[in-house]
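So this first bit is one chain, no partners, the form predicted on its own, shown in structure tokens.
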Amino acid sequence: MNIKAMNTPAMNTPAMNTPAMNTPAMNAPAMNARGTVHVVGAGIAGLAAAVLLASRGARVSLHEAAGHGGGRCRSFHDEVLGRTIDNGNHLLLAGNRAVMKFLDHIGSRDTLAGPADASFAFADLRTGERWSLRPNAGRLPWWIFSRSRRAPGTTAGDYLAVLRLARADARATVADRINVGRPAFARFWEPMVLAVLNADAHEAAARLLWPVMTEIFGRGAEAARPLIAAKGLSRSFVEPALRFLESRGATIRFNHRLRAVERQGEHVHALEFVRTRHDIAKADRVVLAVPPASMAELLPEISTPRGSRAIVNGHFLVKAPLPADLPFLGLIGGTAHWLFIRGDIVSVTVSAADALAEVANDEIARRLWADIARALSLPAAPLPPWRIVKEKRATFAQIPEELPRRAKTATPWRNLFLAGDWTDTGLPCTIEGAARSGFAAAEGALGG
């Protein structure tokens, strides 16, 4: 979840359907063999696109705009704090299937660490309390009527209270679904809706959710089983991706920004670049991995959600010990939604952070502190090295007005296809929606 990232729990009731992994039928012939196909973007969608174009023996280009690869997934070294940190923390689930076919191809799927078993350790700052929730294996979700598996407070019907996200419309919000003003909601329901839609719940798309929930906790707890990029985002996903592509023979442009797609017909023909332009021949393909944003500017034709969200992340050197065999944890009733430790960092994510983006760094780290001190029986003062990292358009607004903007993969020209966590995975802006549409774009720039 970005916690953002996170494809995250729920119920594990058999008939659950999963969505496809959005390959449509394109309508583009096989690519010749001896054409180049562009990949513009190399954030989690371009690096998967590219992974997938390289390892069918396609020819690739991969041009990103800025000096570095991962887009809104990669680690950088902090100055501050003498250490390597991730711009947003993201946790993943062993049932991301794009993700690991990802990992797979770039041979870094051991980098992640996480529990043996599928469980998610939570704490109430304002109570004290307490909890885990350990869904269990198979997919008979008996676990909910398990008082010891569940968030205290709560019982199973809370959780049953999924399969009304099943027949929610389009229109529907995560709050018309469930009930607010029970304990789960707190508990159980907000950190789940803030993790995965960056939203709240009262203007979160409910169609999203139901995907998620079926995907992860319907499918026992393996899938559900939670993990983490143990040495940063960079170390498990950019670096070894853009070695496989080096060892593919694919051409890698940093600081290359697109100006403008030309295109004629039903074909673009080329791609301006701000120093560059490159032709593209009739065998060619392009795929854009780029932000909804700046889609709008290079192609106004296309469909792109118009809103954003913003995500909030605190990252503080401590010196005093720190639990071994707490990962990430789960906070309630604070400012911070989720706590990761690595080494001596611990970090501390804020979703639907809109208004506290707008509050000065040294009071957002005061209130993130705040909660970490309260969470690890650490000293409130003074406080430690910090670090915040604002991520003001950290995901497109997920909420049903957005969802019919998705864009999809094919487009009016039959060499150019899209990918991005925005498009119409239909999944929310995930690194698994991410990898998910890169591999269908790839796929459709292969002819299928």
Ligand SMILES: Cc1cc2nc3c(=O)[nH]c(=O)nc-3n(C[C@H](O)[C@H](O)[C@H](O)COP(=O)(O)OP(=O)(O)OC[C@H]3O[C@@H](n4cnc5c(N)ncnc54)[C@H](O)[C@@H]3O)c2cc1C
The other form holds:
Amino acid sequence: MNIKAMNTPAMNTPAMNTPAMNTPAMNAPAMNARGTVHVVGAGIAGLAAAVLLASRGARVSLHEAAGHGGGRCRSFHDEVLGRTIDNGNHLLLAGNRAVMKFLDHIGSRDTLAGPADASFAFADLRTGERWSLRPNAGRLPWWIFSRSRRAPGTTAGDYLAVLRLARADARATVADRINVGRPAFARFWEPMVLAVLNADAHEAAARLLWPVMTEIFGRGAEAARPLIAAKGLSRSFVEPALRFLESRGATIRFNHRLRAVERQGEHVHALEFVRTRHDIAKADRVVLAVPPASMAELLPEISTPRGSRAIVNGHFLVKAPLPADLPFLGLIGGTAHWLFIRGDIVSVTVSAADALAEVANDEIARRLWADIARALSLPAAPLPPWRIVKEKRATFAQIPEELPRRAKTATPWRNLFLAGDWTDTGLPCTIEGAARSGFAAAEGALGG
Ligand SMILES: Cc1cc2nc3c(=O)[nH]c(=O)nc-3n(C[C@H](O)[C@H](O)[C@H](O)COP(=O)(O)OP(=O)(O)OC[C@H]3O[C@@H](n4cnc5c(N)ncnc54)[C@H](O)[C@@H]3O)c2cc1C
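The form predicted on its own done, now the form predicted in complex with the named molecule:
Up next: the whole complex, starting with the chain shown before.
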């Protein structure tokens, strides 16, 4: 990777001005061909914005605070396991349109893998029961009327309750709309809410679950087919995106933290990084694709969600033979919620894990291994080599109070656009939402 160093000397920061107008910007005028788009943040949202811009011939300069791209969706080499692992397991769906568009641009759609059909396998760790949810082909979801395609002990009516989410008002939680006393709650609704909203059903915003449920189960089996990045998140999403950008002449700067956005009236006129400062010319545009906490520091005028929820992942190096035909498994009745197998690494995810994230790593490893051993019929001892990854700000708190705080793509500054999974995409914090937000910001910067 050709990472170009900045040579511009640092300058004093001029006094920052608040915008004269608080009204949202009108669409930016079509970009002058010679302008540069500065994209700040190389998570999925920033990468998607940069890739779309570069594919349309824009000159792109990408700035990232960390020494690597990917943000909350990345791989790293772990010394203890001697393997490259992901910060956390990520599940995608074949019907994630923006994700597929992004992967098609960067040529890595074929790095995703999953079962041949839409099949979500589950194991109940308390009872030992196993089943698979198997949505059918075609838009009419007749699978809910077939006992062999749904969770044991559930009825078609339990799934038709999804329609109650469509009519949920902005203040409703999932538990307000779905009967938590029925067996279908533990066997279907709770795993879905945790996976999609990273929050307990008693606080999770019902309104945010609806678009994903329609995406998973309302567009037929092909769209619902689950996929994982079989060779790791960076191999699918980050490395090919950076190669694509480099091939289009983009400038990529890591370890380049944005410290201040200088703005006057309706325009941003300079970006101040830790050691350098960039003037923003009239034809330039800026896309900020940073998480809410950074955004609140950079631009306090922009409304951002305030709370966050954690996700904990445990990765274990397993020498025993592992099932080859089971890329992932939903777990009920334990600490872990989802189990993924990649080569000789078994990884488990715990969502809405704020309390667990306070527990010592070796204790977490013991609890998670107990679940894995039961699910895969492996010996409970000795504990294999492990690595615990705690993402304390994995997503913003996807609860009703936070939804009005999601910001729009356009800002009061005509040359500045926002991206990030936390912006007002109408979707939960997912790769799909992040990619969609990046595309929207890129379109804004292009004047589209
Ligand atoms: C453990 C875990 C599991 C998940 N599971 C799933 C899943 O199964 N399916 C799914 O679809 N989604 C999942 N997600 C969510 C998904 O990872 C995120 O929605 C997505 O990666 C967010 O991308 P983003 O670009 O919006 O933000 P980020 O990834 O946070 O990117 C923002 C970038 O901005 C950089 N930055 C911050 N401040 C500055 C600054 N001042 N200057 C320059 N750069 C800055 C950061 O370093 C970062 O690289 C999961 C997330 C986690 C953490």
